[in-house]
Amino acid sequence: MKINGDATIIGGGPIGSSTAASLAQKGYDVTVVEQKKEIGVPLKCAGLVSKRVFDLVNIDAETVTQNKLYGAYIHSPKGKTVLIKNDKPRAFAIDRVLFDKSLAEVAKKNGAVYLMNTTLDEIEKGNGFLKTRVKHGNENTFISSKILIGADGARSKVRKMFNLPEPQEMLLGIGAEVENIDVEPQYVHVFLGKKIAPGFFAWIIPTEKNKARIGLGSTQPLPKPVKTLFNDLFNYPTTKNYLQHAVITNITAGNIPLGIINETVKDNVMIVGDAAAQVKPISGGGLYTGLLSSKHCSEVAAEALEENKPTFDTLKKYHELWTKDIKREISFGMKIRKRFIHMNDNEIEHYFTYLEDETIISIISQYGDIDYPSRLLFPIIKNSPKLLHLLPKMMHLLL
């Protein structure tokens, strides 16, 4: 079969979905080439997610929300625990699952064309426009457009066929979805630790009442076996009080990349989302810069259809938006991040110490933003100045 377009996009999750619905909306043919038999499964997403998201997604954010969270339980390495909370709701669970299926929905209203369980085989380059091999079980398809989006994820296919950089580090993310769990549903909890979660931290996000989704984050290469990790999840000292009784109802895994890429365009080539390592390296949350960057994206790719100019020339007017808006906090995050891979958890129980002022709580609950931590920095350096000299290796601890 042979498919004729103006893009063609590889993945079709979130980031890939809301490209697709964007460039689709604005009359181009759009072709998604999807792995998976079913759009959102199986789910790889602590699904967590700001306020903002919802204000890029063309969805209605009640459907999606599970929960509602107003704070979160920090966890020290031996076990002291401090609130940090506030009177609004400062994040949401969603259900990742009808998320990416209802952003989908909305690209195939505008037009794209889903190729699910098809895989990305071979990219050829012709004179102006790109053919795209795909298979589908034993079944070939040519796509031609002019131009490739990939949005395929932390591995991404795309970025690796153009020789466009790696990210500076790939985490694994390994949780589950649990029932029979005793937690406050309004609260998140996050464990730091060595041994629970090396190099990253542990969580448990409530869904609902009795309902949550847990998890942790590892560098990579593992220090132990995927199982042990796992399993150490539910008998780590300061989790097992929460977890002892749960049962899980589906495990998650994924790959977390981290780092400024510092080249996301090529000829008729542009990557989004995982694939450009668009994440926070405090939290590894992608949505929000994800879905922030596919907005620049779409529209750039649509001024270069327009244009008939689908060059590098043109194309990095992208690269320079979204590093524009998100680079400062990424490059942020990974400072932070260096310096909290280095620490032990006797040093990170130390600094921990400082957390349980009552005037740094009360700055962290009013100015913490998961997408933005650095806008922390003023108010503790303005109400705590002493605690300058600390502030590189707390950040994290903070956030």
Ligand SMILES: Cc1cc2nc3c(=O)[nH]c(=O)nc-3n(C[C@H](O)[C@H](O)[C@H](O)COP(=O)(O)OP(=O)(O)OC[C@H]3O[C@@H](n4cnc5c(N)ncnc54)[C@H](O)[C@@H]3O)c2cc1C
Second form
Amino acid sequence: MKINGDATIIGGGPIGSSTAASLAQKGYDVTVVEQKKEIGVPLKCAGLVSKRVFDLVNIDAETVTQNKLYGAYIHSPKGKTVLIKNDKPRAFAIDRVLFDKSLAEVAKKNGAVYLMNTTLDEIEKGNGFLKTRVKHGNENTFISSKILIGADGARSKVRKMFNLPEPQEMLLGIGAEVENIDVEPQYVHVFLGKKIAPGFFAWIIPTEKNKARIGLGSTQPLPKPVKTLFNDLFNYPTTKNYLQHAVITNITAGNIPLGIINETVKDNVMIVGDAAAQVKPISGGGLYTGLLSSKHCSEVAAEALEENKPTFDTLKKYHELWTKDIKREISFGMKIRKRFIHMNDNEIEHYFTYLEDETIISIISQYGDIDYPSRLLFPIIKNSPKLLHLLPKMMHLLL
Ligand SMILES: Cc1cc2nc3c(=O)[nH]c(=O)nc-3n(C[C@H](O)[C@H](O)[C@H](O)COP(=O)(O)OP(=O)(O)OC[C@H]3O[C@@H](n4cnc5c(N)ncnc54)[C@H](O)[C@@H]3O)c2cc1C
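Following the display of the form predicted on its own, present the structure of the form predicted together with the ligand.
Now the full complex is given, and it begins with the chain already shown.
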């Protein structure tokens, strides 16, 4: 089979579909190539997002929202706990499978064509276009288009094929859906500790009464087998109370790419979403940052198609735009991470004591923002004289 079009998007995840929806809405012929049989399945996400995510997509927030979350219990490695909460919802647990499906429906309604159960195989360069060979079983399809967009996730093949830089770090996220769990439905739980979640944290995100998504992140190579890392999550003194009676209904794992990629376009090629490591390093969340970047990706791709100039010189504007929006926050997150991954549990415990301060808790409750954690720095330092000595270090993190 042969297809001629304006843009080929590899990956029908949320970022590929959002990019496809915008380009198709502008009247361009878009083909989305997705290796899965069913959009969004299997689930590889904890589905925690801010309200901003809903502002970036054309779907009804209420239909995909499972739960509204008003704050978080943070647990130290040795069992201290603080609650940071607000009167207004600070985050939303979404049905990620439905979210992905809804975004794909919008793209299809706008005219994008989806080739499901189909995998990227080879790409050949033509004169001003790319010829992409994709495989559905033994069947080959050749798609000729002026622009190829790699929205093919953390281990992007497009990124590799075009020699674009790899992410600085690849975390492993291991998650599960559980029932029969005893937590207040309005608060997330975050567990710190090198044994529980090496170089990251573990979470419980209630989705409805007695149900939650739980999980942990770890640096790679893993310090112990993935199964052991996950099974142990149920047995730590800090997690046991909440998880000992949990019944697991679904387990999943996925890579989380971190760190700024300094090159995300080539002639006729763009990468976006996890493929471009557009992920927040402190939380591992990639939906907001990926969707925000997807807007720039589709706008610049449309401009290049309009001018019939899909060259590096035209497409590099996309790289400039997304880095302008989120590079600072990602760099800040990576600097925090660099320190965090080298901390042992005693050091984490030491820094945790700063959290046990009424003023600091109230500032975090007021200014805490899961998309822009750096915005907390100055209010905290300004309002806590005992932290004033940290100001030079903090300045360094922001520059
Ligand atoms: C355990 C875990 C928990 C997470 N929790 C959160 C969270 O709470 N909040 C949040 O914001 N983010 C979270 N994330 C991150 C979030 O899931 C990603 O940032 C998001 O899925 C990125 O979307 P994407 O479309 O770029 O990539 P993906 O969702 O990975 O989609 C890429 C698509 O490309 C397809 N594909 C890949 N290769 C090919 C190929 N060669 N040919 C054809 N198709 C291909 C894949 O099948 C997939 O459908 C989590 C991640 C993990 C692993």
